[in-house]
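Only one chain is given next, in structure tokens, and it is the form predicted alone.
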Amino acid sequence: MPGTINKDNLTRLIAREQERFVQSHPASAALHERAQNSLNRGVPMVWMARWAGAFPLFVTSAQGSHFTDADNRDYIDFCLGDTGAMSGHSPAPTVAAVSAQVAKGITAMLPTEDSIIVGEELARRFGLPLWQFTLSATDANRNAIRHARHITGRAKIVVHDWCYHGTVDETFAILGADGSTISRPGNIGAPVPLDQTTISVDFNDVAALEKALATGEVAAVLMEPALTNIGIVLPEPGYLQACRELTSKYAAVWIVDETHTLSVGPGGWTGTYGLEPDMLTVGKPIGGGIPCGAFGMTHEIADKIAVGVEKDDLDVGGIGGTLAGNALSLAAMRATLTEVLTEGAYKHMIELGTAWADGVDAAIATHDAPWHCNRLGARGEYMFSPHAVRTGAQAFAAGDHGLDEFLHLYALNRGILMTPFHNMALIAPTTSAADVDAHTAMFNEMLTELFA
């Protein structure tokens, strides 16, 4: 029989990491005590209050695959600001490129040639020939999805069961008993009935996704090419190419979204794989640390956005912002896609990605634990299911929330950062063998106690 969680032995654990994470965190306690006065639950935003812990540790430098905490302790980071640090905190180039940025101008409305190389280089990642930018992936998903709208005349988009595209409103959308679509739980404020806007489907459904296609009503799909921010779910064979063919047969828009998956290579799983989709959008990762995102497109997209669009409308279309393609995030762009995240950083960046996977598995089968390592590249995660999930909804119901505090506190306890919400690892151009081998160290020890 596979190993079990004795609760009682849990519930006494949990108490034992809670009370070390206290007495190890007086700084971080008092600061958060401090915050209480001018921020809402004492963080900059409420998310920040998830974190594992009686309080959030307070940040005093990162740099590489580390962060130091206001109590001076060191932690290996494998969530690097959930992607928006892949590339390392502070990468030298990237540094260097915004420090003599910041002294020639921040924005000015106006492009600089950075943009052009930019363009280029995300051109010549995943293959779309013509780029846009914003200030994060959200807002790159907002714009694509108005541009679908505009090109096809419909309202709808189709998204997938448990996606994450970013505060988006139209992809809080779940599926209801009955098979409807309905409003995530936590959707704050919904401005309209997730029906309205949305048609949601189980991922690797191919059937589900032609059906709502053949409705008519479908503007464009909007989707990762493997979910991750519900838990990884991989597509299975022949997936995405049925996403292309019914995307194409039905005149909708393919929309991927490759913020979290470039994990898997320079180009994501676009490049990678050889993807075609019509518009693609990307965030954090490509920008070192400083707000961005960007949308591709291809030229046949770009000369239908561009009928009855009058150039006098092109600035109140509802599409970018002010600060949208501006110098400093270029300049960070730029370098960290041309000199971090390189061909040879993603060699390693890999590498050690599978070694992490590699001893998960391991300390998995070692002790009979009923669990599951999914694996995406320079990304990692294990999962409460004895074998890989193939929709959102299955990643869902794998969950364990009380499970999943204990795993971050316990690796918090012992120098070990993982990303928020899941049982996620990154694995940053500066993350090393010994970073790596501290984790299937600490991970071995947390099942020697937890099954025991």
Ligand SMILES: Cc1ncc(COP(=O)(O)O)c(C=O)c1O
Contents of the next structure:
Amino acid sequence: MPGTINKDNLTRLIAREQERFVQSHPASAALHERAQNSLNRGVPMVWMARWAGAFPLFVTSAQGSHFTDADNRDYIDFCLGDTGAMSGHSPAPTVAAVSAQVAKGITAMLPTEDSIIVGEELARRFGLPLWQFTLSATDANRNAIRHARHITGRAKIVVHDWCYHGTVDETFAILGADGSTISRPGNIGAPVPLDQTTISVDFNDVAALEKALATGEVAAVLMEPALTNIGIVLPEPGYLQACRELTSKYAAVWIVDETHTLSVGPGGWTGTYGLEPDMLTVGKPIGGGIPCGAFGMTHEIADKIAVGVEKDDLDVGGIGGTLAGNALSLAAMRATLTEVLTEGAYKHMIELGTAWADGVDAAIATHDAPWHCNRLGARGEYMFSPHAVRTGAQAFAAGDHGLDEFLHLYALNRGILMTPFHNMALIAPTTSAADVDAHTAMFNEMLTELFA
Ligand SMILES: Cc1ncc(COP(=O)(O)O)c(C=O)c1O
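Right, the form predicted alone is done; let's see the coordinates for the form predicted in complex with the named molecule.
Time for the whole complex; same chain goes first.
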């Protein structure tokens, strides 16, 4: 009989942890109070109001895999800016390169040699020869979608149910109960009903993917090789191969988003397992925290994009951003890719990611918790389901906001930050075995109280 959670006990524990959080963070509380006057909901972006606890922590400094808050408390950071700081906070080579570039010119609307070095490095890692740069992974996805529409003359894109690819209108689609494509809850201001732009399909459902592509309306399939934003959902054997084959069969563009799955290896899932997408998007960690994004493509795609576009019109294609490809972002990407997120760093990150997940698995077994832990190289995640799930909807159904609130507060009150909104941990080159052991000890302690 697996362990069970007594609801009264959970309610008592959440209240205790909330109280402890408020008591031990007076400076963050005061800053949050002051912020009500100038920031909507007291935060720079409203999603920051969703952190566990009465207010978010205000950060004063971050270095490597730790940060300090306004109350002078130190934390082990397993969130790492939800991958934006997968390199560790302020890695020395990136700081040096960025500092030098700041003094030499930040943006000139002209290329620098760094752009070539970064393009060559991305080509080496992901196998796609030609690259373009943006300021975010969101923009990389938007641009890739736009190119796919231009190439195919078709309007729709296919995404997976409960995917996340940034703030891209077309991607906030889920499957309705009747199998139609509908807007995701919380998606505000959609320009048109989602079924006009998107077909949502279950992850790992080859038949549904083929049915969507067979409509002849699909410009592109945009997907992560493993879902990472609704809990980790891994592809079943043969699924990614089917995605390649079916997109080719129906002449749709296969866009692989490696922004989070870059945790699998230096070339993400694509480089590690030899995927051959038509386009690839990435962002967040490749600049060590400096805003950046990139999308790569085959020569065939580049040739098709060029058709019908006159040189005089190259600046009006809906693909742009004056600051995209700026010298500062490229200096950051060059240093981060060539000196920080190296093969050697990945060896360490994946070893510790495995140790983190082993610790979680052992604790789950000890306490007979009906949970399991998924692994994605330097990333791991616990989910409130006894087995791995195969679709985004199943992952969503396994979610539990009360438990999330408790877990995150329990960890925060003991100096550990997990990725919010689900229970993910990421390992940086600077994460230590002691950091991982501290999480394992905290996790065991927490399960002891929860399954008492
Ligand atoms: C897979 C994936 N793609 C794209 C993005 C968008 O990144 P950004 O918000 O930096 O544009 C995210 C953000 O979480 C993501 O998880």
